[in-house]
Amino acid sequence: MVSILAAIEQAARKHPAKTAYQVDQVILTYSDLWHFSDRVAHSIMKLGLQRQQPIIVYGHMSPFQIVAFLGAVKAGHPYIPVDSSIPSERLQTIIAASDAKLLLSTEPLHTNISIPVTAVEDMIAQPSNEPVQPSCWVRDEEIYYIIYTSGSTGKPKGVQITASNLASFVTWMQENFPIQESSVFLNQAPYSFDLSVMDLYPALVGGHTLHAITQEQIANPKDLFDSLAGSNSTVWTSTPSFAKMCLMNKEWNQDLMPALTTFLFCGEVLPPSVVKEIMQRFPHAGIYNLYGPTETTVAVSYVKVTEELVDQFEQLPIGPLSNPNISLLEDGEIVISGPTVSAGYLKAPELTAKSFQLLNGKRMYKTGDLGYEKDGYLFFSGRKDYQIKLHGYRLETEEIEKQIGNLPPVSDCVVLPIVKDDEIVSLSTYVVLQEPLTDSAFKMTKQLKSALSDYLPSYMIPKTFKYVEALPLNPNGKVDRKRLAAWETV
C-alpha cells in the first residue's frame, strides 16, 4: 500500500521543477511544495504541542494550503481544513469541539479567536531546508485529517480519517481509474468538502498537477471558463450540479478542453440527463459515477457509466453488486467495511458507537443511506434520517431547523428540500413565530437569513421562509413532515 507522503517525496525528487498546484497564476512546484512544507513541520514542532493534537488550516484554494496539510502530517498531526466562506462562528464550533490548539491561515482572518493563529507564510519564510525525519510523520492508524460535516446535534462532527484509510483509497483511485502518467487534475471542491480529496492525493502521490479553479472564478463566467480552457485538465472532479453549471455554457465542450479523458461525479445523485449532454459533448471522455460517505473516505464504489447503462436504467446505479466492502440490512441501509472507513467521530463516543462498529476485527460504517438492489447493481433511494445533500453539500435539516429555531422571533420551525426531477434543488422553511407579523413577510426573511449567516454558511440557509400559525402533526403527536412536502407541491 502507497505511502502518501513517501510517495510525494518521490514526485519531488524525481521531478522538482515539475507544476504540482496551479491557482489563478500562481504555481507550486513539487521541490516548494516539499521544502516548504518541511519548514512548517519545523516551525510547529518548536511549539510542544502533544502529538496528533489537531491544527486548523484556513483559507481558500490555496497552494499555502496545502504546505500547510503537508507540514502539519510532517510533524505528527492531523490538520481540520476549514474554508474562509465559513461564518466565524462555526469556526469557533470546530475549534471548541476540536480542541485545537493552533491555526495555520493562509489568508487573513477577521474575526478574534480563541487560539494562536499563524500565517503560512511566515513558516515558509525560514531559512531552512533541513528535512524531517519519516519517524516523525503521522502514520499507520494515526489520524492524517478532520473534517467537520454538519450534525444532527446541531454541532458539526468531526470525521476522523487515518493514515491508512487515505493510503487504501489512493490505491483504489490508482487500481481503477484511467490516470495517465503526466495527468492534470481539476481541483474544484473546497478542501473543507471531502470530494476535494479526491483531486488532491491521487494527484500528489502520483506526481500529477492541480490546476484548481477558486469561488470568484465560478461566480465570473468568463473567469472560469478562461481557466478551465488553459488548465489542460485531463481528471474532472465535481459534484452534479457544478456540471449543470457548465454545462450552461454552449462553449464547454471537448474543444474547450481537448485534454479531458476522464469525469469522476461524486457527492451526489448523478442525473441521467447530465450524463447524455456530457457525453455529447465530450464523446472522447469516459464518465464515472462514484459512491461514497466522508466517513468512509470519499468514496467506495463506483460504475463506468455508458450508453447502455443510461439506456436501461432511469437512475444511474452507485456501484456494481459485487464489491465486497458494501452490504444491505433488512431494512435496506447501506453499510460500508473495508479499509477506508474512519476511526470515527472525534471526542464524540456516543456519536460514533451509534453509526460505527467492529466486526471480526474490521469497522463497519452505517450510512443512514438506503439503497436497493436490481440487475446486478446497487442503487441509493434516499436517506433513513433528514440528512440530504444540496449541490454536492452533506447537511442535516435538523442542524438548520436548530439553528432558526435559536433566533429570538421563532418558536418552532420545519426545513424541507425542495425536489424537483427526482433532485434536491434547494431548501424551504416553515416558521412559526413568537409574535404574529406586525411588518412584511418579506422584511421578516431578510431579517431571519441575515441573522442565520452568522451561524451557517450560504448554502445551508433555507432560499424560501414561510409563516405559518402552527406546524400541523401527525397521530403520534410529532411534525407532519409528509403533509409539509405536499404543501409544497400544491
The other form holds:
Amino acid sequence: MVSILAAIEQAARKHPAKTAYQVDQVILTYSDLWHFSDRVAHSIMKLGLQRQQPIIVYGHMSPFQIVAFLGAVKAGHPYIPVDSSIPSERLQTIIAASDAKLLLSTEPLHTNISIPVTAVEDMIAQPSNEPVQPSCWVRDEEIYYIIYTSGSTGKPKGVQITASNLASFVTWMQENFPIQESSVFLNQAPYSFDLSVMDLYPALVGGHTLHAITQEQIANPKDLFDSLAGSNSTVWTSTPSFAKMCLMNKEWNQDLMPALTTFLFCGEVLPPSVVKEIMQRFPHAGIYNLYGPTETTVAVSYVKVTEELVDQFEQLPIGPLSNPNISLLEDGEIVISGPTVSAGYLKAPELTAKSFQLLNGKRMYKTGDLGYEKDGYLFFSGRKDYQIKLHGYRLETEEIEKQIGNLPPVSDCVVLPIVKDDEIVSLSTYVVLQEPLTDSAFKMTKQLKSALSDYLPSYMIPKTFKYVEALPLNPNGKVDRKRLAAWETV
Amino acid sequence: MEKQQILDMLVDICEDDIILENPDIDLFEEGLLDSFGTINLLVEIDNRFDISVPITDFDREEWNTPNRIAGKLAERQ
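Can you switch from the form predicted on its own and show the form predicted in complex with its partner chain instead?
Full assembly next; the chain just shown is listed first.
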C-alpha cells in the first residue's frame, strides 16, 4: 500500500518547483513543503516528546498549516487540526482531553494556554536541510491525525485516524475518481473538518496542486469568486451547502471555471435541485455524491450522479448496494467495516466500545445513520439520535444543550433544528431561566449568545432564543421534542 | 417598496422580531445573518422587490443593518 509521506517525497523529488499549495497569492512549492516539514520535524524531535503524543496545529489556511501537518507525522506524532475560528474554551477542552503537549501555530493565538506554543514560521527559520529518517515517520497502525467532532456528552470527541486508514482512503480515491495528471484541487473546508482530507491528501500524494479558499473570502463573495476564477481548479470538493451558495452567483459556471471537470460532494444530503443546476452550468463536469462519517476516514461510498439517476429518484442514493464494507442492521442502522475504520475515540474507551464493535468477526463502526435499500442502491433516511447536519457541519444538539444549560442564568433548555423545505436551515432553543426575565429578551439573548461563543463555534450557536416558563413534557416525563417541534413548524 | 416590507422580510429571514425594535442592529455581529443567510437575503430581495443584487456587490461592511439594507435597496430601485 502507498505510504502517504513516501509518495509526497517522490512528488517533491520529481518536480520540486511545482506548486503544492496556493492560498490568497501565496505559493508553496513541493520542495519547500518537503524541506520545511523536515525542519519542523527536527524541531519537534528535539523536544523529547513521547512518540505518538498528539500535537495541536492551530490556524486556518496558511501554507504553513500543511507544513506543520507533515512535520508532525514525520516526527512520529499525530496532529490535531484546530481552526482559528474555534473558541478558546473549546481549544482548552481539546488540549486537556487529548493530553497534547505542544501547539504549533500558523496564526496568532489570543489566549493563554497551558502547553508550549511555537510558531511554525520560527521552526522553519532554522536553516537546515537535513532529512528526517523515514523510520521516524508515523506508520501503519499508528495514529496519523485526530479530528474532534461534536459529542453528545457535552464534550467534543477525538476521532483517531491511522496511517493505514488514510493510505486506504487515498488509494480508494485514486482508484475510483477520474483525476488527471496535474490537477488542481479546491479546498473549501477548514482543516478541523475531515472533508478537507478528501482534497488535501489525494492532491499531495498525486503531486497535484491544492488551491485553498479562506473564510474571509467566503464572507466577501467578490473575493471568493475572484479566487475561484483564478484557481484553475479541476476538482471541486465541498459540502452541497457551499455549492448552493455559489449557485446564487449567476456567473458561477463553466466560463468562470473552465478547467473544472469533477465535483465531489460529501458531508450532508445532496439535493437533486443542486445537481440539476450544476449540470446546466457545468455541462462537461462529472458529479459525485460521496458518503461516510469521520470515523471511517472521510468517505467510503459514492455514486456518480447522472441525469438518469436524478430522474429516477426523488432523493439521491449514497452508494451502490454492492459495496462490501457497508451493511444495514435490522433496525436500518448503517454499519461500516473495512480498512478505513478508525482506531476509535482518543482516551474515550466507553464511547469507542459503544460505536466500534465486532460484528460477524469484523470490526465495524455503527454510524447512527439510518438507511434503506432500493433498486440496487443505498439511501440515507435520517439519524438514530439527535445528531444533525447544518450547512454541512456535523453537530450534536445535546452538546449545545449542555453548554447552554451550563450558563448561570439558565435552568433548562432544548435545542431544535428549524426545518424548511425538508432541510435544516437553523437552530432554535427554548430556554427556562433561573429567574424570570427582568430586562428585555433581546438583552438576555445577546448575553447568552456572547457567553456561549466562548465555548462553541459560531455554527453551533442557535439563531433564536425563546424564553418559556417550563418545557413541555411527554407522558414519560421527558421533554416533549415533538410538541416543541410542532411549535416550530414554519 | 416600503421600508416596512424590507423589515418584514428581514424578520422572516433572521427569524427575530428584534429587527423591528432596533433597525440599526448589526445583523452579522449578532449572529442573525451569516454567509448562508446572505444568500437567502439576496434571493428574497429578488423575489419580493424584483431587485437583483449581484452577490459580488454585497459588501458585509455596507449591508450590515436593516436601515443600511433599506438604504441600499432604495438606491437600486
